Amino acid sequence: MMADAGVGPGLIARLKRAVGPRVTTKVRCLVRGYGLPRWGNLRRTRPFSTQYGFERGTPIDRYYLHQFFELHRHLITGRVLEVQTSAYTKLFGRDVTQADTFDIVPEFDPTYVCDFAHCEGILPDEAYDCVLLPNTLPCFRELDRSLAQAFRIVRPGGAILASTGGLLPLTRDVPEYWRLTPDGWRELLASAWRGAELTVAEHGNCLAAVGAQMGLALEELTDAELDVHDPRYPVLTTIICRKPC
(Lines of atoms letter the chains of each structure in order from A and count residues from 1; the text may use other names and numbers.)
(Lines give C-alpha, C1' and ligand atoms only; values in the text may rest on other atoms or scores of the structure.)
Protein backbone atom coordinates (compact mmCIF):
# COMPACT_ATOMS: atom_id res chain seq x y z
CA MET A 1 0.00 0.00 0.00
CA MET A 2 1.24 3.45 -0.91
CA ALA A 3 1.41 6.35 1.53
CA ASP A 4 -1.37 8.93 0.98
CA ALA A 5 -1.19 12.65 1.84
CA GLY A 6 -1.40 12.96 5.59
CA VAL A 7 -0.75 9.28 6.19
CA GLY A 8 2.83 8.65 7.18
CA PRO A 9 4.83 5.50 6.52
CA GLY A 10 4.99 4.84 10.26
CA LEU A 11 1.21 4.62 10.52
CA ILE A 12 1.04 2.33 7.49
CA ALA A 13 3.69 0.06 9.03
CA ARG A 14 1.71 -0.12 12.26
CA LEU A 15 -1.48 -0.91 10.36
CA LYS A 16 0.28 -3.71 8.48
CA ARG A 17 1.54 -5.21 11.73
CA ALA A 18 -1.91 -4.92 13.27
CA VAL A 19 -3.87 -6.63 10.50
CA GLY A 20 -1.17 -9.17 9.60
CA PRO A 21 0.38 -10.21 6.28
CA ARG A 22 -2.64 -12.12 4.96
CA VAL A 23 -5.03 -9.16 5.17
CA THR A 24 -2.29 -6.80 3.99
CA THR A 25 -1.80 -8.85 0.85
CA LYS A 26 -5.54 -8.98 0.14
CA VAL A 27 -5.89 -5.21 0.56
CA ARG A 28 -2.84 -4.59 -1.64
CA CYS A 29 -4.33 -6.72 -4.42
CA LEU A 30 -7.71 -4.98 -4.15
CA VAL A 31 -6.17 -1.51 -4.19
CA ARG A 32 -3.96 -2.32 -7.17
CA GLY A 33 -6.68 -4.11 -9.12
CA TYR A 34 -5.10 -7.58 -8.96
CA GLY A 35 -7.45 -10.52 -9.08
CA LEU A 36 -8.12 -12.51 -5.91
CA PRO A 37 -8.16 -16.32 -6.01
CA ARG A 38 -11.44 -18.17 -5.49
CA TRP A 39 -10.11 -21.49 -4.28
CA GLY A 40 -13.28 -23.47 -3.78
CA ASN A 41 -12.30 -27.13 -3.50
CA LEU A 42 -8.88 -26.42 -5.05
CA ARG A 43 -7.59 -25.33 -1.64
CA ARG A 44 -6.34 -28.77 -0.71
CA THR A 45 -3.07 -30.51 0.07
CA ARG A 46 -4.10 -33.83 -1.48
CA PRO A 47 -4.83 -34.08 -5.21
CA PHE A 48 -8.13 -35.22 -6.65
CA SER A 49 -6.30 -38.25 -8.03
CA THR A 50 -3.03 -39.93 -7.14
CA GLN A 51 -3.15 -41.84 -10.46
CA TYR A 52 -2.63 -38.83 -12.77
CA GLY A 53 -6.40 -38.69 -13.39
CA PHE A 54 -6.64 -42.15 -14.98
CA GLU A 55 -9.70 -43.08 -12.91
CA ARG A 56 -11.37 -39.79 -13.85
CA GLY A 57 -10.57 -39.88 -17.57
CA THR A 58 -7.36 -39.24 -19.52
CA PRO A 59 -4.27 -37.70 -17.89
CA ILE A 60 -3.66 -34.13 -19.03
CA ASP A 61 -0.17 -34.78 -20.41
CA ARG A 62 -1.65 -37.32 -22.84
CA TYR A 63 -3.36 -34.46 -24.67
CA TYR A 64 0.03 -33.11 -25.71
CA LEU A 65 1.62 -36.54 -26.19
CA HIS A 66 -1.11 -37.77 -28.53
CA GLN A 67 -0.98 -34.55 -30.54
CA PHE A 68 2.78 -35.00 -30.84
CA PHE A 69 2.52 -38.57 -32.12
CA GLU A 70 -0.35 -37.67 -34.46
CA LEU A 71 1.64 -34.81 -35.97
CA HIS A 72 4.70 -37.01 -36.52
CA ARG A 73 3.08 -40.35 -37.31
CA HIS A 74 4.88 -40.37 -40.67
CA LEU A 75 8.06 -41.05 -38.67
CA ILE A 76 6.50 -44.06 -36.90
CA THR A 77 6.98 -46.38 -39.81
CA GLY A 78 8.88 -49.46 -40.95
CA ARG A 79 10.58 -51.28 -38.09
CA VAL A 80 9.56 -49.65 -34.80
CA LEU A 81 10.84 -50.27 -31.28
CA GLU A 82 8.77 -49.03 -28.33
CA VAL A 83 9.33 -49.22 -24.60
CA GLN A 84 7.18 -51.70 -22.65
CA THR A 85 4.28 -52.20 -25.11
CA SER A 86 3.53 -51.43 -28.75
CA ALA A 87 0.40 -49.41 -27.91
CA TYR A 88 1.53 -46.16 -29.53
CA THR A 89 3.05 -47.99 -32.49
CA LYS A 90 -0.34 -49.58 -33.17
CA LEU A 91 -2.27 -46.37 -32.57
CA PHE A 92 -0.12 -43.95 -34.55
CA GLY A 93 2.14 -46.07 -36.77
CA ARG A 94 1.97 -45.91 -40.55
CA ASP A 95 3.12 -48.79 -42.78
CA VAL A 96 4.75 -50.54 -39.82
CA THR A 97 6.46 -53.74 -40.91
CA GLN A 98 7.71 -54.83 -37.48
CA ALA A 99 6.69 -53.72 -33.98
CA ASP A 100 9.10 -54.73 -31.23
CA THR A 101 9.23 -53.79 -27.57
CA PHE A 102 11.74 -53.74 -24.73
CA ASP A 103 11.59 -53.46 -20.96
CA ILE A 104 13.78 -54.25 -18.00
CA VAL A 105 11.06 -56.51 -16.55
CA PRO A 106 9.05 -59.24 -18.33
CA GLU A 107 5.64 -58.16 -16.98
CA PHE A 108 4.28 -56.93 -20.32
CA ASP A 109 5.93 -59.69 -22.37
CA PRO A 110 8.30 -57.43 -24.33
CA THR A 111 10.24 -58.64 -27.34
CA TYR A 112 13.48 -57.93 -25.47
CA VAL A 113 13.97 -58.08 -21.70
CA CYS A 114 17.06 -56.01 -21.03
CA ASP A 115 18.62 -53.12 -19.19
CA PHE A 116 18.53 -50.58 -22.00
CA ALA A 117 21.78 -48.98 -20.85
CA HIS A 118 23.53 -52.35 -21.40
CA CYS A 119 21.71 -53.80 -24.40
CA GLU A 120 24.73 -54.45 -26.60
CA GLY A 121 24.40 -57.91 -28.12
CA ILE A 122 20.65 -57.87 -27.49
CA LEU A 123 19.38 -54.95 -29.57
CA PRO A 124 21.24 -54.84 -32.93
CA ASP A 125 22.92 -51.80 -34.45
CA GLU A 126 20.90 -49.58 -36.80
CA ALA A 127 18.00 -52.02 -36.80
CA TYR A 128 15.01 -49.68 -36.41
CA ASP A 129 13.45 -46.89 -38.42
CA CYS A 130 11.88 -45.43 -35.30
CA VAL A 131 12.30 -45.72 -31.53
CA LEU A 132 9.45 -44.54 -29.28
CA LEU A 133 10.33 -43.48 -25.74
CA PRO A 134 7.19 -41.86 -24.28
CA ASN A 135 7.83 -40.55 -20.74
CA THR A 136 10.84 -42.84 -20.45
CA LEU A 137 14.06 -40.82 -20.35
CA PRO A 138 13.68 -39.67 -16.70
CA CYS A 139 13.56 -43.33 -15.60
CA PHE A 140 16.89 -44.30 -17.16
CA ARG A 141 19.28 -44.31 -14.21
CA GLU A 142 22.29 -44.45 -16.56
CA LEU A 143 20.94 -41.76 -18.84
CA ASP A 144 24.06 -41.10 -20.91
CA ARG A 145 24.50 -44.79 -21.75
CA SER A 146 20.80 -45.16 -22.55
CA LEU A 147 20.86 -42.19 -24.91
CA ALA A 148 23.87 -43.66 -26.69
CA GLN A 149 22.07 -46.99 -27.05
CA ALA A 150 18.97 -45.36 -28.53
CA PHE A 151 21.13 -43.56 -31.09
CA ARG A 152 23.02 -46.77 -31.88
CA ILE A 153 19.98 -48.88 -32.72
CA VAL A 154 18.29 -46.32 -35.01
CA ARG A 155 19.24 -46.60 -38.66
CA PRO A 156 20.68 -43.55 -40.46
CA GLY A 157 17.77 -41.34 -41.45
CA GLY A 158 15.58 -42.86 -38.74
CA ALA A 159 13.95 -41.10 -35.79
CA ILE A 160 13.71 -41.21 -32.03
CA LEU A 161 10.46 -39.79 -30.64
CA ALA A 162 10.49 -39.18 -26.90
CA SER A 163 8.65 -37.23 -24.24
CA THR A 164 9.44 -36.28 -20.67
CA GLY A 165 7.28 -35.01 -17.86
CA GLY A 166 7.70 -31.49 -16.62
CA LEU A 167 5.14 -30.07 -14.21
CA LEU A 168 3.65 -33.48 -13.47
CA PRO A 169 3.63 -35.51 -10.26
CA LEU A 170 6.49 -37.95 -9.94
CA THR A 171 5.73 -41.56 -10.78
CA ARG A 172 4.93 -43.83 -7.87
CA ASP A 173 5.83 -47.28 -9.20
CA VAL A 174 9.30 -46.54 -10.63
CA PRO A 175 11.96 -44.01 -9.62
CA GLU A 176 12.61 -40.93 -11.73
CA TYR A 177 16.12 -39.55 -11.85
CA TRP A 178 15.99 -36.67 -14.33
CA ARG A 179 13.48 -33.82 -14.53
CA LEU A 180 15.16 -31.33 -16.83
CA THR A 181 13.71 -28.17 -18.34
CA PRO A 182 13.29 -28.05 -22.13
CA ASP A 183 16.51 -26.02 -22.31
CA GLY A 184 18.22 -28.66 -20.19
CA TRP A 185 17.13 -31.42 -22.58
CA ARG A 186 18.30 -29.37 -25.58
CA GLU A 187 21.72 -28.96 -24.02
CA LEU A 188 22.06 -32.60 -22.99
CA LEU A 189 20.76 -34.15 -26.19
CA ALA A 190 22.79 -31.89 -28.47
CA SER A 191 25.86 -33.43 -26.83
CA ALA A 192 24.56 -37.01 -26.63
CA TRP A 193 23.21 -37.13 -30.19
CA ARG A 194 25.85 -35.12 -32.02
CA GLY A 195 25.11 -34.36 -35.65
CA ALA A 196 21.43 -35.21 -35.34
CA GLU A 197 18.55 -32.93 -36.28
CA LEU A 198 17.02 -32.22 -32.89
CA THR A 199 13.67 -30.61 -32.05
CA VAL A 200 12.69 -30.08 -28.41
CA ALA A 201 9.37 -28.41 -27.61
CA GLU A 202 7.43 -27.63 -24.45
CA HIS A 203 3.66 -27.88 -24.07
CA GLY A 204 1.28 -26.48 -21.47
CA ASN A 205 0.29 -23.43 -19.47
CA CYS A 206 -0.42 -22.61 -15.83
CA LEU A 207 -3.96 -24.03 -15.89
CA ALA A 208 -2.84 -27.28 -17.50
CA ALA A 209 0.00 -27.53 -14.97
CA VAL A 210 -2.30 -26.96 -11.98
CA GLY A 211 -4.80 -29.47 -13.36
CA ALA A 212 -2.09 -32.07 -13.92
CA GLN A 213 -0.65 -31.58 -10.41
CA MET A 214 -4.14 -31.91 -8.94
CA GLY A 215 -4.79 -35.14 -10.82
CA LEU A 216 -7.57 -33.79 -13.00
CA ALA A 217 -8.37 -35.36 -16.37
CA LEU A 218 -8.01 -33.58 -19.69
CA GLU A 219 -11.75 -34.03 -20.24
CA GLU A 220 -12.31 -31.60 -17.36
CA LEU A 221 -10.59 -28.81 -19.31
CA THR A 222 -11.37 -27.50 -22.77
CA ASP A 223 -9.19 -27.83 -25.85
CA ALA A 224 -8.98 -24.04 -25.98
CA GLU A 225 -7.58 -23.99 -22.44
CA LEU A 226 -5.12 -26.80 -23.10
CA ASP A 227 -3.94 -25.28 -26.38
CA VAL A 228 -2.70 -22.06 -24.77
CA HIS A 229 1.08 -22.17 -24.89
CA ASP A 230 3.16 -20.67 -22.10
CA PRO A 231 6.80 -21.86 -22.11
CA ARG A 232 7.13 -21.06 -18.40
CA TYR A 233 4.84 -23.98 -17.57
CA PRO A 234 6.06 -27.08 -19.45
CA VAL A 235 3.65 -29.87 -18.55
CA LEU A 236 5.28 -32.09 -21.18
CA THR A 237 8.46 -31.81 -23.24
CA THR A 238 8.58 -33.60 -26.57
CA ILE A 239 11.72 -34.58 -28.44
CA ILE A 240 12.43 -35.53 -32.05
CA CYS A 241 15.84 -36.81 -33.07
CA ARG A 242 16.56 -37.47 -36.74
CA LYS A 243 19.74 -39.49 -37.11
CA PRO A 244 21.91 -38.22 -39.99
CA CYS A 245 22.23 -40.41 -43.05
Ligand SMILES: C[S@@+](CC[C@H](N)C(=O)[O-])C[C@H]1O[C@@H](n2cnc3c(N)ncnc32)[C@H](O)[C@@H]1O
The other form holds:
Amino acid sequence: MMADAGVGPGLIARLKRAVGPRVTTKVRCLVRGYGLPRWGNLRRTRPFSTQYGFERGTPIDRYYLHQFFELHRHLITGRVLEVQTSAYTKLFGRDVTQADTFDIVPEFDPTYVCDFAHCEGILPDEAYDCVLLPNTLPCFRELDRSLAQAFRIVRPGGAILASTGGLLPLTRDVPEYWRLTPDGWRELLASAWRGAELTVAEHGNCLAAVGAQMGLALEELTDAELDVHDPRYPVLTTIICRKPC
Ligand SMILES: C[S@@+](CC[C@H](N)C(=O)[O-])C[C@H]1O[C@@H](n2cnc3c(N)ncnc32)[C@H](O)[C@@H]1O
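Next up, the form predicted together with the ligand, please; the one we just looked at was the form predicted alone.
After this comes the whole thing, all chains and molecules, with the earlier chain placed first.
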Protein backbone atom coordinates (compact mmCIF):
# COMPACT_ATOMS: atom_id res chain seq x y z
CA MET A 1 0.00 0.00 0.00
CA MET A 2 2.67 2.42 1.06
CA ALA A 3 4.70 1.47 -2.08
CA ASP A 4 1.74 2.63 -4.19
CA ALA A 5 2.04 6.04 -2.56
CA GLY A 6 5.43 6.42 -4.23
CA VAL A 7 7.76 5.53 -1.34
CA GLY A 8 10.55 2.99 -1.87
CA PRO A 9 10.63 -0.53 -0.33
CA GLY A 10 13.65 0.40 1.82
CA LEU A 11 11.66 3.15 3.47
CA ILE A 12 8.68 0.81 4.05
CA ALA A 13 10.93 -1.76 5.71
CA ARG A 14 12.40 0.95 7.95
CA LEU A 15 8.94 2.26 8.77
CA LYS A 16 7.68 -1.24 9.68
CA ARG A 17 10.72 -1.79 11.88
CA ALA A 18 10.16 1.57 13.55
CA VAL A 19 6.45 1.06 14.34
CA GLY A 20 6.81 -2.67 15.15
CA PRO A 21 4.69 -5.71 14.20
CA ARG A 22 1.63 -4.76 16.27
CA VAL A 23 1.01 -1.43 14.53
CA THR A 24 2.05 -2.86 11.14
CA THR A 25 -0.51 -5.65 11.52
CA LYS A 26 -3.27 -3.23 12.51
CA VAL A 27 -2.57 -0.93 9.57
CA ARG A 28 -2.37 -3.81 7.07
CA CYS A 29 -5.60 -5.37 8.38
CA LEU A 30 -7.41 -2.03 8.22
CA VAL A 31 -6.14 -1.10 4.77
CA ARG A 32 -6.39 -4.55 3.19
CA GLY A 33 -9.51 -5.78 4.98
CA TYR A 34 -7.80 -8.79 6.64
CA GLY A 35 -9.18 -10.23 9.88
CA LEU A 36 -7.35 -8.66 12.83
CA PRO A 37 -5.65 -11.28 15.07
CA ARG A 38 -6.24 -10.64 18.78
CA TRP A 39 -3.60 -12.70 20.52
CA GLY A 40 -4.41 -11.83 24.11
CA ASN A 41 -2.13 -13.96 26.26
CA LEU A 42 -1.54 -16.40 23.37
CA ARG A 43 1.26 -14.12 22.19
CA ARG A 44 3.84 -16.13 24.09
CA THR A 45 6.85 -18.30 23.33
CA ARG A 46 6.35 -20.63 26.30
CA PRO A 47 3.32 -22.90 26.43
CA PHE A 48 0.80 -22.81 29.30
CA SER A 49 1.90 -26.33 30.16
CA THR A 50 5.04 -28.29 29.42
CA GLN A 51 3.17 -31.52 30.27
CA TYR A 52 0.72 -31.50 27.30
CA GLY A 53 -1.91 -29.96 29.57
CA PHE A 54 -1.96 -32.87 32.06
CA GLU A 55 -2.01 -30.56 35.09
CA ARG A 56 -4.90 -28.60 33.55
CA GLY A 57 -6.96 -31.60 32.50
CA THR A 58 -6.68 -34.12 29.65
CA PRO A 59 -4.25 -33.56 26.75
CA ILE A 60 -6.11 -32.57 23.58
CA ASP A 61 -4.92 -35.53 21.48
CA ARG A 62 -6.68 -37.86 23.94
CA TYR A 63 -10.03 -36.53 22.75
CA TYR A 64 -9.40 -38.13 19.36
CA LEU A 65 -7.62 -41.18 20.76
CA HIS A 66 -10.45 -42.04 23.17
CA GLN A 67 -13.07 -41.57 20.45
CA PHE A 68 -11.03 -43.87 18.21
CA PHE A 69 -10.76 -46.63 20.83
CA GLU A 70 -14.43 -46.22 21.76
CA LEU A 71 -15.45 -46.62 18.12
CA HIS A 72 -13.32 -49.73 17.66
CA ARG A 73 -13.65 -51.39 21.05
CA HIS A 74 -15.09 -54.51 19.37
CA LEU A 75 -11.55 -55.09 18.04
CA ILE A 76 -9.98 -54.79 21.53
CA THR A 77 -10.92 -58.28 22.54
CA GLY A 78 -9.52 -61.75 23.34
CA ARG A 79 -5.73 -61.73 23.74
CA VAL A 80 -4.59 -58.11 23.76
CA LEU A 81 -1.04 -56.75 23.83
CA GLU A 82 -0.49 -53.09 24.72
CA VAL A 83 2.65 -50.97 24.97
CA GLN A 84 3.69 -49.72 28.43
CA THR A 85 0.59 -50.55 30.52
CA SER A 86 -2.78 -52.19 29.94
CA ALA A 87 -4.62 -48.91 30.65
CA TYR A 88 -6.48 -48.77 27.35
CA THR A 89 -7.10 -52.52 27.26
CA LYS A 90 -8.87 -52.14 30.62
CA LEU A 91 -10.71 -48.98 29.62
CA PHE A 92 -11.93 -50.03 26.19
CA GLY A 93 -11.48 -53.81 25.94
CA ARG A 94 -14.45 -56.14 25.62
CA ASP A 95 -14.30 -59.85 26.55
CA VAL A 96 -10.53 -59.64 27.06
CA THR A 97 -9.09 -63.05 27.98
CA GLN A 98 -5.45 -61.99 28.28
CA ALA A 99 -3.99 -58.51 28.78
CA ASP A 100 -0.24 -58.45 28.17
CA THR A 101 2.11 -55.49 27.96
CA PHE A 102 5.59 -54.82 26.64
CA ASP A 103 8.10 -52.02 26.94
CA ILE A 104 11.79 -51.42 26.45
CA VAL A 105 11.99 -49.89 29.93
CA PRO A 106 11.21 -52.03 32.97
CA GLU A 107 9.72 -49.21 35.15
CA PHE A 108 6.18 -49.88 33.93
CA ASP A 109 6.47 -53.52 35.01
CA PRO A 110 5.36 -54.87 31.63
CA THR A 111 4.74 -58.55 30.92
CA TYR A 112 7.65 -58.43 28.46
CA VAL A 113 10.65 -56.15 28.79
CA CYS A 114 12.10 -56.07 25.29
CA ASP A 115 13.08 -53.96 22.36
CA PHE A 116 10.04 -54.52 20.16
CA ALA A 117 12.23 -54.45 17.03
CA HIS A 118 13.96 -57.60 18.33
CA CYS A 119 11.12 -59.43 20.08
CA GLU A 120 11.33 -62.68 18.10
CA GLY A 121 11.82 -65.52 20.57
CA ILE A 122 9.99 -63.42 23.20
CA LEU A 123 6.62 -62.67 21.63
CA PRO A 124 5.34 -65.67 19.62
CA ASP A 125 3.91 -65.57 16.09
CA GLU A 126 0.18 -64.82 15.71
CA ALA A 127 -0.32 -64.80 19.47
CA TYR A 128 -2.65 -61.78 19.80
CA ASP A 129 -6.11 -60.82 18.59
CA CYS A 130 -5.27 -57.16 19.08
CA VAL A 131 -2.11 -55.05 19.47
CA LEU A 132 -2.54 -51.53 20.89
CA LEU A 133 0.13 -48.96 20.05
CA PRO A 134 -1.15 -45.54 21.22
CA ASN A 135 1.31 -42.74 20.27
CA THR A 136 4.11 -45.25 19.99
CA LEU A 137 5.20 -45.76 16.35
CA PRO A 138 7.23 -42.49 16.35
CA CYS A 139 9.20 -43.81 19.36
CA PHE A 140 10.40 -47.01 17.68
CA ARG A 141 13.97 -46.24 16.64
CA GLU A 142 14.00 -49.22 14.26
CA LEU A 143 10.60 -48.49 12.82
CA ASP A 144 10.60 -50.96 9.89
CA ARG A 145 11.62 -53.88 12.08
CA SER A 146 9.07 -52.92 14.73
CA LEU A 147 6.27 -52.72 12.17
CA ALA A 148 7.21 -56.19 10.90
CA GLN A 149 7.11 -57.55 14.47
CA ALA A 150 3.65 -56.07 15.15
CA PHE A 151 2.34 -57.76 11.99
CA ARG A 152 4.02 -61.06 12.91
CA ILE A 153 2.52 -61.34 16.40
CA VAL A 154 -1.08 -60.48 15.49
CA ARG A 155 -3.21 -63.44 14.39
CA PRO A 156 -4.78 -63.59 10.91
CA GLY A 157 -8.03 -61.61 11.13
CA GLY A 158 -6.71 -59.73 14.17
CA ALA A 159 -6.11 -55.99 14.46
CA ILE A 160 -3.39 -53.48 15.23
CA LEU A 161 -4.77 -50.18 16.54
CA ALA A 162 -2.24 -47.36 16.62
CA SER A 163 -2.08 -43.59 16.85
CA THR A 164 0.68 -41.12 16.13
CA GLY A 165 1.07 -37.48 17.11
CA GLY A 166 1.09 -34.92 14.33
CA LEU A 167 0.78 -31.30 15.43
CA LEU A 168 1.67 -32.04 19.02
CA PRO A 169 4.74 -31.00 20.99
CA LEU A 170 7.46 -33.64 21.05
CA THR A 171 7.40 -36.02 23.99
CA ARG A 172 10.66 -35.22 25.72
CA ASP A 173 10.62 -38.04 28.30
CA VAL A 174 11.04 -40.65 25.51
CA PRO A 175 12.82 -40.00 22.21
CA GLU A 176 10.64 -39.63 19.13
CA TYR A 177 12.19 -40.36 15.76
CA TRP A 178 9.44 -40.33 13.15
CA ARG A 179 6.72 -37.76 12.58
CA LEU A 180 4.99 -38.62 9.32
CA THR A 181 1.94 -37.02 7.75
CA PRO A 182 -1.15 -39.21 7.33
CA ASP A 183 -0.14 -39.75 3.68
CA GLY A 184 3.35 -40.68 4.84
CA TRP A 185 1.93 -43.32 7.21
CA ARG A 186 -0.35 -44.66 4.44
CA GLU A 187 2.61 -45.02 2.13
CA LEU A 188 4.88 -46.66 4.71
CA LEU A 189 2.28 -49.01 6.19
CA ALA A 190 0.94 -50.16 2.83
CA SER A 191 4.34 -51.67 2.15
CA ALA A 192 5.19 -52.73 5.76
CA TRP A 193 1.81 -54.45 6.26
CA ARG A 194 1.30 -55.66 2.71
CA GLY A 195 -2.09 -57.25 2.07
CA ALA A 196 -3.65 -55.81 5.23
CA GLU A 197 -6.82 -53.74 5.30
CA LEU A 198 -5.56 -50.30 6.35
CA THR A 199 -7.48 -47.29 7.60
CA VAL A 200 -5.44 -44.16 8.33
CA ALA A 201 -7.35 -41.07 9.46
CA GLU A 202 -6.34 -37.63 10.66
CA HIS A 203 -8.12 -35.67 13.39
CA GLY A 204 -8.04 -32.02 14.37
CA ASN A 205 -8.16 -28.47 13.11
CA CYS A 206 -6.15 -25.26 13.60
CA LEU A 207 -7.73 -24.47 16.99
CA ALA A 208 -7.09 -27.96 18.35
CA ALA A 209 -3.53 -27.76 17.00
CA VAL A 210 -2.84 -24.37 18.62
CA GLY A 211 -4.42 -25.54 21.89
CA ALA A 212 -2.28 -28.68 21.90
CA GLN A 213 0.90 -26.76 21.05
CA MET A 214 0.18 -24.30 23.86
CA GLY A 215 -0.36 -27.08 26.40
CA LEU A 216 -4.07 -26.47 26.88
CA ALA A 217 -6.39 -29.29 27.95
CA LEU A 218 -9.35 -30.67 26.04
CA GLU A 219 -11.67 -29.49 28.83
CA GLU A 220 -10.78 -25.91 27.79
CA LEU A 221 -12.32 -26.36 24.33
CA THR A 222 -15.83 -27.44 23.35
CA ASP A 223 -16.62 -30.74 21.65
CA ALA A 224 -18.00 -28.76 18.71
CA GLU A 225 -14.62 -27.03 18.34
CA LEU A 226 -12.64 -30.25 18.67
CA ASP A 227 -14.93 -32.10 16.24
CA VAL A 228 -14.21 -29.77 13.32
CA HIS A 229 -12.19 -31.80 10.84
CA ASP A 230 -9.56 -29.99 8.78
CA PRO A 231 -7.13 -32.44 7.15
CA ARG A 232 -4.47 -29.72 6.91
CA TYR A 233 -4.10 -29.86 10.71
CA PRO A 234 -3.55 -33.48 11.75
CA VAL A 235 -3.26 -33.22 15.54
CA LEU A 236 -3.51 -37.00 15.80
CA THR A 237 -3.41 -39.72 13.16
CA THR A 238 -5.15 -43.01 13.90
CA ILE A 239 -4.37 -46.31 12.23
CA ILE A 240 -6.30 -49.56 11.96
CA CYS A 241 -4.65 -52.59 10.43
CA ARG A 242 -6.71 -55.74 9.87
CA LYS A 243 -4.44 -58.68 9.11
CA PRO A 244 -5.91 -60.83 6.34
CA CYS A 245 -7.33 -64.22 7.40
C1 LIG B 1 4.79 -42.36 24.36
S2 LIG B 1 4.64 -43.94 25.11
C3 LIG B 1 3.09 -44.46 24.47
C4 LIG B 1 2.21 -45.21 25.39
C5 LIG B 1 1.45 -44.40 26.40
N6 LIG B 1 0.68 -45.31 27.24
C7 LIG B 1 0.50 -43.41 25.76
O8 LIG B 1 -0.72 -43.64 25.78
O9 LIG B 1 0.96 -42.36 25.26
C10 LIG B 1 5.77 -44.91 24.16
C11 LIG B 1 6.28 -46.12 24.89
O12 LIG B 1 7.03 -46.93 23.95
C13 LIG B 1 8.16 -47.46 24.63
N14 LIG B 1 9.16 -47.82 23.62
C15 LIG B 1 9.90 -46.97 22.88
N16 LIG B 1 10.73 -47.67 22.08
C17 LIG B 1 10.49 -48.97 22.31
C18 LIG B 1 11.02 -50.18 21.78
N19 LIG B 1 11.98 -50.15 20.83
N20 LIG B 1 10.57 -51.35 22.24
C21 LIG B 1 9.60 -51.39 23.21
N22 LIG B 1 9.06 -50.28 23.75
C23 LIG B 1 9.49 -49.09 23.30
C24 LIG B 1 8.57 -46.32 25.56
O25 LIG B 1 9.39 -46.76 26.62
C26 LIG B 1 7.21 -45.79 26.03
O27 LIG B 1 6.79 -46.42 27.21
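Numbering follows the first chain given and starts at 1. The structure displayed is predicted, hence computed values, not measured ones. Basically, rigid core = biggest C-alpha set you can superpose within 1.5 Å across the two forms.
Peer 1: By the 2 angstroms cut-off, has the C-alpha of residue 19 moved between the two forms once the rigid core is superposed?
Peer 2: Yes, because once the rigid core is superposed, the C-alpha of residue 19 moves 2 Å or more between the two forms.
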